[in-house]
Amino acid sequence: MSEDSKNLLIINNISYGLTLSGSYKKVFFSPKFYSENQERFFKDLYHSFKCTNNLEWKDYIEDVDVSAVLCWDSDEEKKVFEEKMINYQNRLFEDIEFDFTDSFSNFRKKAEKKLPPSYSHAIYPQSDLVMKEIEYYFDEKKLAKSYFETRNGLVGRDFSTKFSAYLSCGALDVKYLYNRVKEFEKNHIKNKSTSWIIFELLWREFFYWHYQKLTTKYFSEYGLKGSLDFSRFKDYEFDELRELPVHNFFYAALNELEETGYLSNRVRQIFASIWLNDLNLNWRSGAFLFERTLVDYDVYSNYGNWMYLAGVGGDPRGRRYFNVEKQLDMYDPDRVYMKKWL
């Protein structure tokens, strides 16, 4: 191996990559993105790592000679990068044993027993942007104490943690976030809200380890329910979707998604229900729309959730249906979301 190839390429898990930077001649950051929102998010994040002198943005990875790569560890990437991949993912566990047929509730029971009081090797955020968000949520506004009551909100900054984008690219170490929750419980209050933040982190963990058992079934037409089918599916454009006759909520969600690259968890579920049940569109088309637009895209959570809602995941209850008006009456009775995004 030439001296010039002693370089590290970071596609994902940037904070961990920066802890290794002293071992490499150069460190390149080349995140995967499709949309302008995704590109803007990653470039803002890149510029927030002021403490690193040898981190270089790369638009194209084909012209980079590297000896190691940090990325998602999906099968496709394993084929591309082979022995160059560093075996590290931004997860709570290094490994966990469970049956792939287990439901999330069974996984959760096993996982919670393995959670420590705190992690001793958590990575401190090296981004000013991430640290500012952490301090705002836990220290300034102390929002962790009310997360359970607000988590289904549709509009605003404070109803949810807004950490998902930083977790998905590894700018925020999930172990560090876990430690901050436990610290908040110690210094302020331990309640259903703080426990629910950890609950959500375990959902994220579940989909990752579930994928490790089932791999390409996550991208198959029939999911876990049948034979592998990777036939082509339609890739929809926003203007094309706006022509479809459907509830106005769908158009509002499209507008928010296109403008910001973000949807709340509740909006995503209602949107997916309309996609699958009212429009009868392919679930993989919906999953790919999210992949190419969401700034917090996480390959395992994204495809795992779409499979779950489409009724081809591990849960036996079948396809999920959300009544739009009922959902709005519960979570947005004044129709603030509709007024804002229509």
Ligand SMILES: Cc1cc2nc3c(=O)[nH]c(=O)nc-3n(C[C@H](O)[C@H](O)[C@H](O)COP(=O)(O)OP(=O)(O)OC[C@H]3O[C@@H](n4cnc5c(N)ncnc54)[C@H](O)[C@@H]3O)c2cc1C
Second form
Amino acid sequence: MSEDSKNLLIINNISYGLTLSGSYKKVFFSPKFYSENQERFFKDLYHSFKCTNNLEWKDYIEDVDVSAVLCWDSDEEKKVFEEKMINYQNRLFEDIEFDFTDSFSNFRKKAEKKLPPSYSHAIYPQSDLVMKEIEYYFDEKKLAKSYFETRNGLVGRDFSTKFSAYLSCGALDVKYLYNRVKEFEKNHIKNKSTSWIIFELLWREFFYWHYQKLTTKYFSEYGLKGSLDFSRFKDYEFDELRELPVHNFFYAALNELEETGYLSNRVRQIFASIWLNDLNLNWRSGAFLFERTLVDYDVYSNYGNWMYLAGVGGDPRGRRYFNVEKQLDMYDPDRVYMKKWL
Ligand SMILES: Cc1cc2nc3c(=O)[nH]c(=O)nc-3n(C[C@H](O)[C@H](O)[C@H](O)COP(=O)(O)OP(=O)(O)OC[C@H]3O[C@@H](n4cnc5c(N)ncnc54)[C@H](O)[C@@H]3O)c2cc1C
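Go ahead and give the structure of the form predicted together with this ligand, now that the form predicted on its own is out.
Following is the full complex, with the preceding chain placed first.
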């Protein structure tokens, strides 16, 4: 069979699209579900959690080179692949009415109506490590009561939940986490902080459903604002980025990312703003850097947030700009973050 009668599936790797797309009948993009750091740090969790799909996916394509490309000849083959890869999505909803033009606020309205008082089929964490973190957050320190006030922090364990890595690798069921927030509201306090945790989980959910509608556009230059274009993509090394003349905050964030695989939400936003506005780099290259390195890499949240900040997602406000000095004055007034990571 000649190549141009085959379909080509590209696992999240935009650069392959450029060189190979001409030779195939149709090219599809599909999310890659884990980063290098997730694989490194969560090896044991991946093995212990029954629904995780990443290892199976690797087995399935073991005789296909480059870990990113798969060709298939029939819909049946594609179906088998997708079922193996997308068998566990760890979402709040099995299905929800979603239009690709839905903004987050439209989605939120629909979603909030569907949220139950609690989920009866939530999966109890299989790992002691995850359970310990849940108990620390909700029972020991009762941090959920002040999440709203602390969530923009830059340094330390307690300013946000730090559950993202466990959610992303499937070791923590988002429905179980939701139940714990609801339980906390019953047993301790229901306030803006507790509802804001759920609000954030709805963002996570939003990007997932958004992707289900937009698929390939999530990896394209213009996102949902234009035609498909997979060109102008570059994979940057950390050292190369350190050479760029820019605000010191950028280097601090690079150091934190390289060392820990984690950045707070606020740091991710400022970092992305520098990337897009000050350095004028391609948003998909930034997303790819995060994809390679984040310990909580989640294809939907990562590409969705980048797309949103780059102004090519569903946000009517367009590209977002953050003034770094102002942000530091607000969120790092004593420059603790800067001193720690520079
Ligand atoms: C450019 C950029 C890239 C990002 N890439 C990822 C990614 O690959 N994986 C990922 O899980 N999150 C991503 N986020 C969202 C957010 O930064 C992280 O979820 C959060 O910092 C993780 O820390 P936490 O668990 O303590 O979050 P908390 O503040 O405690 O929030 C609770 C949970 O809500 C969800 N959440 C919070 N904020 C967001 C958001 N903006 N979008 C989607 N879900 C959210 C996460 O599941 C998080 O664990 C990204 C944000 C930006 C700006």
